[in-house]
Every structure is written in C-alpha cells, then in structure tokens.
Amino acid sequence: MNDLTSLMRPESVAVIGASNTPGKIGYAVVRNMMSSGYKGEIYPINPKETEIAGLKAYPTAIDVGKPIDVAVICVPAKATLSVAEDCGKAGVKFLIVITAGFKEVGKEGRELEEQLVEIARKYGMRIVGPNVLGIIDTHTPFNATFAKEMALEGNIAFISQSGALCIAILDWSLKNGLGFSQFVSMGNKADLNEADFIEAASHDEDTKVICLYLEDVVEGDRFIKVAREAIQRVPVVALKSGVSSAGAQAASSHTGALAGSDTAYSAAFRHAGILRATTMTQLFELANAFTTQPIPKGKRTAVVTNAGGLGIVATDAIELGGLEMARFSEDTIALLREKMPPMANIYNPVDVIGDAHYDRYEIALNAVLLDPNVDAVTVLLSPTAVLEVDKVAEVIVEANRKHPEKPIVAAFTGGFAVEQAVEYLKKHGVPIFAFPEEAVSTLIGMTEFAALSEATHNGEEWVFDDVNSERVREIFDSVREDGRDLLLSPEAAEVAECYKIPAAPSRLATSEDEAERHAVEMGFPVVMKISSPDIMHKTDIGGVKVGIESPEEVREAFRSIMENSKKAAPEAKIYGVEVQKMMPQGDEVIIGMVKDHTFGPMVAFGSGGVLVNLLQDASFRLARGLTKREVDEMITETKAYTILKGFRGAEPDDIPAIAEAIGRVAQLCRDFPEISELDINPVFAYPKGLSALDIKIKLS
C-alpha cells in the first residue's frame, strides 16, 4: 500500500512560488491553507520576498531547514525541474505540481513532464498532477488549492482528473450542503494515480464513500485490485467520460465491432465492484445516499404515498429498474387495515390517500420498516391543503434513526410548499428528491452495488488443467516463424483441440491424396475451403466448395479450388486447402476476445452467424479473473439466451457447455497474452454439446 499520510495530513507545507501580488496562483494557496485552519507549520518560498502573508518567506526549500512533508508547486512550467531538485535535496515526500504545460501541450510539454518524473524518482518524492487544481482534506483540515472556498467537511471522497471540473463541483457543493472528506485533483496523473487515491480514501476514517470522475485509467490490473479491495469497507462510485480504443483498435474482427467504445470500462468496473454512474448529478446523489443510508440487504421496497399517481410513477421505476415491489406480512396488512381509513390502499404501495395527516405517514412508514419482507422504503408527498408537510419530514427522520438497517429515500414533490421540510431532510440525512423516479433510482443504484460487492467476495477464476499449452505454443511459434500474424483455420482448430473448446475437425491438405484421405478419416460430408492468409472473400472466388460427398468429389474440389484462387489471386500466398468436417445444424452464437489496451483481453458472448451485425447482441466481461458465476452472468443477459434455452417449445442447448467453453476462450487468451484478437463464429450449440465452426486467431 502507498502510505499518503503524509501528503493528506501533512505535518508542514512549503508553496514554491508563494506570493504577495492578489491574482496569482501563489498566493491563493497560500491564503487557502490559512484560511482553512491547517494547524502545521506553512513555508512560503520565493527569493525576492522576506514574508509573504505575514510569514517568513524562504528562497529555496533547501533554505527552509528543516522538515518539509508537502511542497505544492506554483511556478511557470519550465522552472518546475531545479525547483524539484531544490525539493529533493529538503528532503521533501510529495510535490503537488499545479503547474500545466506540460504533456496536455504537446511534445515538449511531455518531454518536461518525464524530467520532472525522473527527479522525483532519483530522490523518492511522489508527484500529484502535474496541472491540478490541488489537493483538500476537510478533516485534517488542509487547502493545497487555488479554488475560491474551502469545501465543507463531510464523508464523500471525490477524486477527479479535471481541475475545472473540481473547481465547479467544489462551488456547487458549497450551494447545495454536500460535504467531503478528501477532494482531489489529478491532473496529469505523471506518477499517482487514481489506483493510490482510491486505496488512500478507502483508509481514511471519515471517508464513507469514493467518488471517481475519470477520463483513463493508468493502471488497469492495479485499480481493478485497488477498488476491489477498497469496496469492503467503502462503496466506490464512477462516472467515465470518453471512451477507450477498445472498439478501434479491433475492427477487423467481429468481437471488435462489438465491444464498441466504452465496453472495456463498464466491464472493469463491474469485476471491480465500482458502481457506473450515468451522469453528474446521479454521481452525487448516489454519493450523498451512501453517505447517510445503509447499503440494501435485498430489492423487495416499500412505497409510502399519499398520492396514487405519484405511487404508480415510483412502482414503475421500481420494477423497471429490476427492483421488486415487497410483498407485506400478514401482520403487516392487519395493522394497516386496523390503523388506515377503508379508502386507503394497504398493499404495496401503501396510499395513505389525500386527506392524510402526518400521523398517517408515521403509522405507514414504521409499519412497513418492522416488516421482515422489506428491505427500503421510498416515502413519496404531494403537498395537500391539509397536511403538515415539515412535520411528516420529521416522522420520516425519526423513523430512519429508528431503524438505521433500512435505506429511507423521500420524493417531496412540490414548490415552495415543499422547501421547508426538504431543507430539514437534507440536514438531517434523508435523501431527498423532486419526483419519485429519482428517488428509486437512487435506490437502484445502492442495491446494484449491493450485488456487486457481493459478487467480488463469490467465485474464483475458473481454471481447466486439462489444457495443451505447450502444443499450441509451437504452433504459435510456427506461425511467427512463417512470417505471419494470422493462424490458418486448422491450425486456429487445433489450438482449440488443445484447449478441449469443441471444434469441428479440421485438416490442411496439400495434395488431393491428402484431401481424400482426411475426408475419409472424419467421414462424410465435409467442407473445402482455401487456405491463404491472403484471400479474405474465399467464396466470391470459387475457393470454398461445400457438402462434399464422396473421395472423388474432394479430388475435384481440390483442383477447382486451387485453379479458381491462382487465377483470382496470383500473388497470394497458398498454403493448401483446408478440408473440414461438415457438422450438422445448430443454434448459432459468437464467442470471441478483444484486447483493450488498459483492461486486457475481453471475451465476448452471444448471437452468431449473420446475426452478429444485425442484432448487435453480446456481453462481455474481463478474461482475467473470470469466474463461473460472470459467465453464468454472460450468457443469460443476451438476446441469444431467449432461443438457448429452449424457444417455443424447442429442446434447451446445452449451455453448461457453452459456458465451459467461454471459461476456456478466456484461459487461452490469459495464457498466451500474444493473442490479439479471437472470434469463434458462428458456434452451434445443440442439446447435447457444440462445435466451432469458423476459428479467427490473431497475434499481436
């Protein structure tokens, strides 16, 4: 673990290019850790000042004399490097380089910005940025920024690539009461990155959720490890912008095509445990809900409401977003029924109707929070005439100190009616929205990342031991040695043989005594196709010839193939003519892998064939770390699953099966990382096993 002690709770501060003059970077920095109450010792640094805020000011860090655990770096681009000498040879643990200019500005930027690594390194300093905003931790307190206000203290560690984007959330949290515990800006990320903020947050005390606004992530396999070590003690919470080059880089082959631009996020942060928000406002909201709620222990929620329409709304997000609207005890149901007028609506959800007062509310929301069948409640209000709308907020803060198991989540729908007794919610805990939509979504959001940090703690990688890795070694070899990235179709069959993924046979012939005598040895009828590297479109030149009969028809498939693809391609290189059992009729589905350049290799699962770019249907997951229980996960949220599983009747493929040999895609590509791209398509799947027809191996 990288211990940041030291640069969230320092001990003493150096600002390098400290300032008198209002306006400049300086001496905002200096004013911010000032003002903030920071309690350690602060060392402005400039040679051509004596005292800068009333303090003494230093010309180097050297000059300072003793400890420095923090120097924040504040001068043009260009002098950053004999600064960071300077900083070195003090002796000092972290720079915060809020200088730009350097790799967000080109090539020399880049080059500056590896300098400035380097010394870091030479002395064992650590580096945030460059080009931040800086760094606030509310508790210790410490203001490394240049942002207008010191952010309020709470419990939400925010870590952000973009400085702007902190500056404008700082502001916006000031207006709407949001607190944090640590707030980050990681700029250029030269050296920490959001891996060892993430593993700091999740150590700190005060720190009850982490929320990431990312751009990239440096280190794949490390943040996938971090985060899932750090959603054991606090949920983790992302928003991405941007997309990877997942999609781009693999367009040539079909998994590619289907990855599309942000799938090997989604499927990072899934194995990671982290919970995908959508948009700002969701990231926020989320974060404020684990801040002051329990996590859900299941999805069976309760609706309160004293407006029908407004517990139609909420009962339809509830079960569109893959809630469940709870079933109430017996009990539960006689004490509505005893205590609610006979116009109300005892089930779920619970209408207390219009003329409710805020006794309705209590006896409502306490009833259904002791039921053992409910496992959060959404309280939903329209502001009638007639009831008092501050004292149901109360009711509803009581109920939730009363039982502190059970997430409440409130939807006060209304203007200034409303604004009261929203105010009170918010100071109080209660997360609280204009309509109930958001309020369940918020709730689907918590219980999502309920099932995920529970999935990380269940299943290990699936592994076979029954593999031929040495074998498919020297065919790699082989190939390499030939001068080529592509496998021939038998020998990409063979590979599969090697690692028990069921493959129809497939044989190269060179000769037509070779041709006939490997259709014989997989019996009749088979397929003919021509093997070259070279020829992409086979068919559209006569080099494919199919349902194969009988010795004499291969003899002649054999001379037409060969004669049709020299005349069509004279210059390509052909190493024969692949012969292949011709396997009967299956339901068609596509298994691949697509290498990301942060994530690794994806697999890829789902509807084959032709069926591949017209439905567009597939999941992926990461193939490192891949357990039983993802590819269960795989396969049954595809389209292709409706048919698998038996259609109208028709008999169930066997998709235990199917799921083996997604596990053993995954090991091969885990084990031979050369492999660039993977397509099985199409793949029939039968009641009883399948085979592989079509095999694409590439090599980086």
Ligand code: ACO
Given for the second form:
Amino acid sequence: MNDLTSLMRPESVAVIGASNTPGKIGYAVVRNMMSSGYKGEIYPINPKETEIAGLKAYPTAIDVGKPIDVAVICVPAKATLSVAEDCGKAGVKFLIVITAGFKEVGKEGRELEEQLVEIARKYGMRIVGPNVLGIIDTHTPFNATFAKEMALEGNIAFISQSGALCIAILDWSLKNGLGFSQFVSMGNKADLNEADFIEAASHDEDTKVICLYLEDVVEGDRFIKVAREAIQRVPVVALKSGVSSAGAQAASSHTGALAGSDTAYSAAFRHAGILRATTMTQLFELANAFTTQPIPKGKRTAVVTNAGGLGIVATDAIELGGLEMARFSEDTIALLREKMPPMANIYNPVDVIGDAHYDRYEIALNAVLLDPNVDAVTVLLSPTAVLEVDKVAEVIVEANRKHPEKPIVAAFTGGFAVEQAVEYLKKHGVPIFAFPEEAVSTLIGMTEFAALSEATHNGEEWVFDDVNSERVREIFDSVREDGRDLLLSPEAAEVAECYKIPAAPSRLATSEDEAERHAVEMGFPVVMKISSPDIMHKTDIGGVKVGIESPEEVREAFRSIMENSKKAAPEAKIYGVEVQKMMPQGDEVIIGMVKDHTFGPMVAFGSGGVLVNLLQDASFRLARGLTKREVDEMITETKAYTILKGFRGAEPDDIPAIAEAIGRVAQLCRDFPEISELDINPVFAYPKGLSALDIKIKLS
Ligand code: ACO
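Next block: the form predicted in complex with the named molecule, after the form predicted alone:
Let us now look at the entire complex, which starts with that chain.
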C-alpha cells in the first residue's frame, strides 16, 4: 500500500512559485493555505522575494533547511524540472504539480512529464498531477489549491480527473451545503492515480463515501483490487465519462461487435463493487445519501404521503426500479387503522390524506419505521393550506434520529411553501428532493450498492482443475509454427475438449480414406467443410456439405469440396476437409471473449446463431476473478435466458452446463493471455448438456 498520510496530513508545505502578485496562482495557493486553518509550516519559495504574505520566503526548497512533506509547484512548465530536482535534494515527499503544459499538450509535453517522473523516482518523491487544481483535506485542514474557497467540512472524498470540474463542484457544493473530507484533483496521473487515492480515502476515518469522476483508469487490475477492499468500509460511487477502446480491438469477432464502447468499465465497476452514477446529479445525490443515511438492509420500501398522486408516482418508481413495496405487519396495520381517519389508506403507500396535520405524518412515519417488514422509507408531501410543512420536516428529522438503522428520503413537491422545510431537512442530513422519482432513485442506488458489496464478499474465482493446459500450449505452438494466428476448426475443437467445453467432434481429413474413417468413428450424420483460413464464405463456393449419411457420401463430398475450393480460390492454402459430427438442433446461444486494454479479457454470453448481431442480446463480465455467482447473473440478464428456462411450455435447457461452459471459457482466456479473440457461435443448448458448434480462436 502507498502511504499518502504525509500528502493528506502534511506537517509542512512549500509553495514553489509563491507570489506577492494578486491574480497569480502562486499568490492564491499561499493565501488558501493560510486561510484554511492549516497548523503546519508553510514555506513560500521564490528567488526574488524575502517575504510573502507575511511569511519568510526562501530562494529554493533546499534553502528551507527543514523537512518538507509536500511541495506545491506553480512555476511555468520549463522551470518544473529544476525545482523538482531542488525538492528531491531537500527531501520533499510529495509534489503537487499545478503547472499545465505536459502530456496534455503533445509530444514535447509528454517528454517533459517523463523527465519529471524520472526526477521524482530518483529521489523517492511521489507526484500528484501535473495539470491539477491541487488537494484539499478539510479535517487536516489544508487547502493546497488555487480554488476561490475552501471546501466545507464533511465526509465525501471527491477524486476527480478534471481540475475544472473540481472548481465547479466546489463552488456548487458551497451553495448546496455539501461537505467534503478530501478533494483531490488527479490531472495527468503521471504517477499517483485513482487506485492510490481510493486506497488513501478508504483508510481515512473522516471519509464515509468515495466519489469518483473518471475519464479513464490507469491500472485496471490494481484499481479493481483496491476498490474491492475500499468498499468493505465505505461505498464508492463513480461517474465515468468518455468512451474506452474496448471492443475496437476485436471488432472482427461477433463478441467484439456485441461489446459497446463502455462495456469494460461497466463490467469492471460491477466486479469492483463500485456503484455507477449516470449523471453528475446522481453522483452527488448518492454521495450525500451515503454520508447521511444508513444503507438499506433490503428492498422493502414504505411510502408515507398526503397526496395520492405522488404516492402512485413513487410506487411506480419503486417497482420499476427493482425495489419492493413493503407489506406491513399486522401490528402496523392495526395501529394505523386505529389512529388514521377512515378515508386514509393504511396500506402501502400510506396516504394520510389531504386534510392531514403534521401529527398524522408523525404517527405513520414512526409506525412504518418500527415495522420489521420495512427496510427504507420515502416521505412525500404536497403543501396543503392545513399542513404545517416545517413541522413535518422536524418530525422526519426526529424519526431519523430515533431509527438510525433505516434510511429515510423525502420529496417535498412545491416551491415557496416548502422552501424552509427543504433547507431544514438538508441541514439535518435527510436527502430531500422536489419529486418522488428522484427520492426513490437514491434509494435504488443505495440498495444496488448493498447488493454489489454483498456480491464482492461472496465468491471466489471459479476454477476448474481438470483441464489439460499442456496440450493447449502444444496446439498454440504448432499454430504459430505454421505461421497462423487463427486456429483451424478441428484445432479449436480440441482446445475446447482440453478445457472440457463440450464441442461437436471435429477432425481434419487430408484424404478420402481419412475422411471416411473419421466419419465412421464419430457416427453419421456428419458435416464436411473445407479447411482453409483463406476461404471466408465457404458455403458460397461449395465448400460445405451437410447431412452426410454414408461412407460413399463422405468420399463424394471430400472430392467435390476439394475441387470446388481449388477452383474458386486457387491461391488459398488448403489444409484438407473438416469432418464434424452433425449435432441435433438446440437453442442457439453464443459464448465469447473480447479483450479490453485496461481490464483484460471479458467473457460474453447471449443469444446466438446467425442473428447474433441483429439481436444484440449479450451480457459481459471480466474473466479475471469471475465467480460462479457472476456467471449465473450474466445468464439471467439476457433474453436468451427466457428461451433457456423453457419458453411456452418447452423443456428447459441445461443452464448449469451452460454456466460451467462460460466458467471454463473464462479460465481458458485467463490461462492463455495470447488468445485475442474467442467466439463460440452457435452453442446448441439441450435439456441435457450442450454442444459448441463453431469455435473461433484467434491468437495475438
Ligand atoms: N522557483 C521559485 N519561484 C519561481 C521560479 C523558481 N525556479 N521560477 C519562477 N518563479 C516565480 C516567478 O518569479 C513568479 O513569482 P513572481 O510573481 O514573484 O514573479 C512565480 O514563480 C510564478 O511564475 P510566473 O512566471 O509568473 O508564472 P505564472 O504564475 O504566470 O504561471 C503557472 C505559472 C500558473 C504554473 C502556469 O505556468 C500554468 O501552468 N498555468 C496553468 C495552470 C493550470 O491550469 N493547471 C491545471 C489546473 S486544473 C484546471 O483545469 C482548472
């Protein structure tokens, strides 16, 4: 683990390029450090000044002559290397390089950045940035940024790849009363990256949630490992923008075409237990909810409202979003029946109706919070003339305090009439929204996180120890020796057999005699296909014969396939004719693998056959660390699952066998990183077992 304690809790900070000229970044950083309440030493560094903001200034970091934990660099890019050297000599531990003009501006900048990293390595310094806003820790407290203001004290660690976004969010958070524990701008991530900052924040006692804004991830495996550990203590929510290069690498395969540009990040976040936000609003709504409310223990949600319409909207959002409307216990029903007027709805959603005063909210809210069948509560309000809106807000805050184990979210739908109450709820940490769906959406996110976190606790990588990897190695070596990267079908079928992925028997025949022998051995009927990596559309040139029932037909097919192929493609390298056992028709699915630059192999499962690209029905998971539970989940997510479990009275297919085949494909791809693409399409699924028909394996 990288220890970032001296970065987040420094005892001394040097500002290199500190300035007395208002408007300069070096001016702002010194003033921010001073006004942040920082208790450590601040050393302004500027060769032309003796004093900056009343502090003694030094010509270089070396001249300070005392230990320096952090140096904030705000000199022009061309001066950064020499000041970094000085910092190294002065024993500085961390550089926060605000300066821009590195990798982001092209080749020259990239070289400068590499040199900066080299200097840092030479002296054992770590770098934040370059090209950053800086870092704030409100509990240290310190503010090594050039932002206009210090962040409010709070429990959200915000880690952002964009500095400009940091500035905007900081300003917005001040207006909206959102507090942060850490505020980190990562910039170019030349050295320290998201994994380092997630790890540091997860060990920070003042952080209750980690909030990420990412454009990419640098170290895929480490990112996942660190995040999985972090979520054991705090939720991690991420907004990821920009498209990744996943899929592009393998666009020639069916699986590659099924993978969207963002598939790898979705798969990686899910495996890491990171909750993915789709908008900035959602990112901070969830962050706020995680710092103020407990995580729901289940999906059963109660709704309390004084407006039937709002209650219905919330009910729809709950059911569509995968939560459940709680079914109250008899005690709750009895209590509500006794205390509520006869017109009220005492079942979920509890409608205290339009003439309600705040006391009906008090009774209903406390009743549902006490109910063992309720995991979370949504309170809705329409500001009628008879309702004491502010009192309802007080009732909610008090109920939240009395029942700290269950989350409450609220939607007060109105304008001026609810303004004060909304402020009160915000101030007291009750997530408050204008409309019911927004409130419910926050509960959905929190519940999703609970499920993600539970999944990361349960399950080890699904491993099979009955595979023959030595033989696969031999096959791959011989393919390479032959100057190919694509396996012939019989070779691919043998690879599958080595990993106990049930495949239709397939053999290569170089003569009529051999073809007959193979066909008799595997049993009729058989299919015969020309075996040549140079011939793509085999059927079109008469290179495929199906339904062959006898030795005579095998011989005849061998001759005609060879003749047709030689005539149609005289230059093609022909290895012979593939004889494959013709399997009975099953339900067609696809199992495949596509590689991502950052996160490695991803396995895919979905509807297969010739319509695969039209149906676009596939789910993906990372092959590394793939658990049995994840495989089961990926099957149930697809439309193919509806067919497999027995559509319209059909006998169900062997779903456990399919799951096992996916697990084995994942292991094959983990064991042999040189597999660049893998497609098994179709796989015939049967009520008992399955058969992989067409297996394509490409090596890098
Ligand atoms: N050691 C110490 N001080 C030095 C050195 C040195 N080797 N060399 C110069 N200085 C002093 C200068 O004399 C000056 O002080 P002064 O005001 O007393 O004269 C101070 O350092 C700054 O140097 P300038 O040449 O005045 O540079 P300036 O302040 O104009 O710009 C800066 C420096 C801000 C780092 C600029 O190069 C830069 O990178 N700007 C962009 C920053 C940025 O946007 N970062 C990304 C943020 S994230 C986002 O997107 C918001």
